[in-house]
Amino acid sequence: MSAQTFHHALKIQEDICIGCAHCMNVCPTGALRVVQGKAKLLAERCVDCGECYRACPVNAITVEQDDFSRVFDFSHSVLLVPELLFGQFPEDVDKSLIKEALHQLGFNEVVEVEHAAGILQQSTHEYMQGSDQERPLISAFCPAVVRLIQVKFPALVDHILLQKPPLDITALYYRKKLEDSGLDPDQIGIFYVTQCAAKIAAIKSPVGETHSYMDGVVNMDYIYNKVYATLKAQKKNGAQPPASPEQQPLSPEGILWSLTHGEADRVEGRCLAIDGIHNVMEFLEKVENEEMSGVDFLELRACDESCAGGILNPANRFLTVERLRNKARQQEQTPVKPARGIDHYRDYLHRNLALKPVAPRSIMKLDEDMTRALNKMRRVKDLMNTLPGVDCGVCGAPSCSALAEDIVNNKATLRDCIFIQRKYEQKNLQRPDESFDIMRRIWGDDKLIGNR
Amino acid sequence: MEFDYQITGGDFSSAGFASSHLKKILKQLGIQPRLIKKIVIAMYEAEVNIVAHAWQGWIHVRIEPQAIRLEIQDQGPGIEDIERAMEDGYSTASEEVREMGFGAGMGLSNIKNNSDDLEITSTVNEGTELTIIKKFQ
């Protein structure tokens, strides 16, 4: 296998991690182990879905973001925000006040990502009319899903609809627009407010792109706190600026794009929308087996309630969805259609909206060599008859089968299993202090020595 | 490497279990995704054939470094006219089976299209035996 590095925005803070294995037990790709009493991430298996972040009881898993002061490295900075950001605030907080607060933080322009929804929708329509790519086509919108397909469903990479998500199209549009206006390209800084770790990974190590269109990422919770503080101070000082009408309001489709059904309801043909990573995996199993026919398009999102359920969103996902849906409804009743700047770049964006093919990188393989893989599989099968099958995780691996695979790949030993230890002790093949040392190696001194 | 599966006739809710299991195995062996797809489709069709037509059946899977061999055996009504059964769209599936979305008459031809070698023997009112071979190269 070629040497590759995968950028992950999710980081385990070793000094905070208590080695409780909660993360290991929820990881959908089996990307975590416990070693020396700390969670350890297996980079090639991680898809940045954030399930571990949700499960951690001590906040030892963090989402890295760029240093905010980078904004000031550019004379012209643009902040791309998902409409969801406005949905984090109660309905009585006017959008213009939030935007104004973002300007005050140092951004020259604040632009909703979903302005590109219309162009993407049109392009998807044209593509589906003219292409015989195997159906169902799978949207490339959610980076965690794209990565999940690469590692766990390699046969389905050919189903990915190779079009940039709205975020990248809007970034491309803004950069081009500002360059055309005569700004020095090096002085244009494009930043993105993210609701999840997967989007950061997609920006730092893009799939289907040679480089990212973003200069930096700001996390949703961070920006929320900043805006919240600004709004609160304004209110306290009586310095709240008057709310102003939006100059370029988003279309209802744009407002709803990142929610469940946001894409599926707008693509022609038989489309399904599925959210939640376990639901997505269950469905991809069926797609892979060709257990269904006649489905044209799949909108798959790793988070429950799609991006409203992103791990960095401070607001409750159901309330966010309600707010965005209300807003879209209001927008539908507004008959005025203002000129949208992005339309002037329609042709340019259409030409540049394709992604490069996504390569599979299966994490399932036991070995690159088929004969060796068969031998390893025989050993795994034998081991599974020896191991207890309770998936207790005491060995530091998420399941008996994960331990068996680790054993055949020389990353663990059969004696890591607590049931095997008892068995060996019973037969006088292993002393209790030897078992103790094994447990110490896995769970660390803290849990086994001294008083916790 | 060998695996065995038992399939119960009429148990539509479990159809697909054996093919999903086999798929996981093939992924672990690093078989090319395109080949996996073909093998899993053949396996799934065979599974559904047992569920839809037979009383019960067994699938024996044998994996060698060069090829995979699926031996499928069922106790069931058998196939009267194998040649016709191989035709696209020919089906003897009951109305109930069709209502469940199965029995479109593509099963055997789908198996044939996705394998390198297919052998069928059948005795009416006793059962059917299929041997499917797919090479890995």
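Owing to the predicted nature of the structure, the values given are computational and were not obtained by experimental measurement. Residue numbers count along the first chain shown, from 1. In this text, the rigid core denotes the largest set of C-alpha atoms whose superposition between the two forms falls within 1.5 Å. Compared with the form predicted on its own:
After superposing the rigid core, the Cα of residue 379 is displaced by 2 Å or more between the two forms. After superposition on the rigid core, displacement of the C-alpha of residue 158 between the two forms stays below 2 Å.
A displacement of 2 angstroms or greater separates the C-alpha positions of residue 367 between the two forms, with the rigid core held in common.
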Second form
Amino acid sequence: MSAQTFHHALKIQEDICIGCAHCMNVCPTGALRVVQGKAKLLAERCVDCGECYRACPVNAITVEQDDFSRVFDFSHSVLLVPELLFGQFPEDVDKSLIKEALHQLGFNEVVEVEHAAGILQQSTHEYMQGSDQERPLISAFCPAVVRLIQVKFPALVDHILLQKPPLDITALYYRKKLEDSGLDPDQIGIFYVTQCAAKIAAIKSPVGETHSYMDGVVNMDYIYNKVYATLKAQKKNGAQPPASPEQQPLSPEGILWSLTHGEADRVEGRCLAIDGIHNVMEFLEKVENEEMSGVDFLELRACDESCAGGILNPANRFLTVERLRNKARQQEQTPVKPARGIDHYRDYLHRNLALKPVAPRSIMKLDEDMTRALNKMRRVKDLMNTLPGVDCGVCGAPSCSALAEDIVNNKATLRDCIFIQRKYEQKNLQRPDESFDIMRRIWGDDKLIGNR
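To test you: the structure above is the form predicted together with its partner chain. What is the structure of the form predicted on its own?
Keep in mind that what follows is only the chain, not its partners or any molecules around it.
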């Protein structure tokens, strides 16, 4: 397993955190603890799914944002946008006006990433026809799911379909196209508008790639507010330009690609689409336990309603889905030919579509040394027979099993458990003031001082 640490886009602001443990209790990989009254992230466990971000009642968890001014470091800046961005706006806001506003913010070109969906669809069909890779194949579209498999279901990494998602294909295409046009590679800046923290993390430390094709990331809520302010100012000043027809509209498949079933409905065979991180985990457990048979392909997305439910989307996910589905139905009335530019590079993209094998990074691996790891596993089992098994979280860990693992890794003690404290007190092995000091170490003075 690689020793390299994952990059994480989610950040905890300790000065704001109140140590409520809401984040710890919803984390699907047990990546959070409470220490001295503050949430602490265990980087090796985090998959940047954003569940903690949603749960925090005081907005102490934030998402990393690249400096927008980096756009001006390049003479030719390209903004790659998911169709999802246009779904954030009401249907009466024309797409061409949104694109024009993005141009005014400093981007030379604005391109929907889903133009590459057709190439990926064809490549996936050919791959599944000719590959004997173990089924079901799992889409690599959602980076939070890829990381979830790495850390929590490492035995399933060989099921991941090793094909670049549309974002990377479009970035690869545009960089090649602009270089072929004679532009200096160092003057080409490619940026992506993201709706989730996991894509930021994937761009900063890609999995299955040696490097990212992007030069920066712009958060969806940030760019939405910039565009909205621009459109509002134009309307107020009466300077809003008339809408112009889209030069290369997306296909209905491209419009729906980032939504639930957007990918699975375009793959032949028995395919299932599952959204929501906990639903995804349930299905991965079934695959791991060999409880499913006859399934060829799994589209797994960490967010409810897939990318429409991303934590950086300003609009309601259900309204966004409705807008995009309406747009796809309208587009069905006017068949779309493949984008001539990207189609010209089809052979080049097919040759560079493959991802490198994804390495497991199991959070269950207690030690690099096998003998020590086995001894720790036995100790965890013994501790579980001692701990109460109620998963109350008072110890600052999300579950008794998490506390047991922390104990064998010298990150906690058995006396952190409030039930063990009471047993020790009853046997006169620990004084009440010692128990109080343990709780103060976990939950901080703010919650406990004055209660002595």
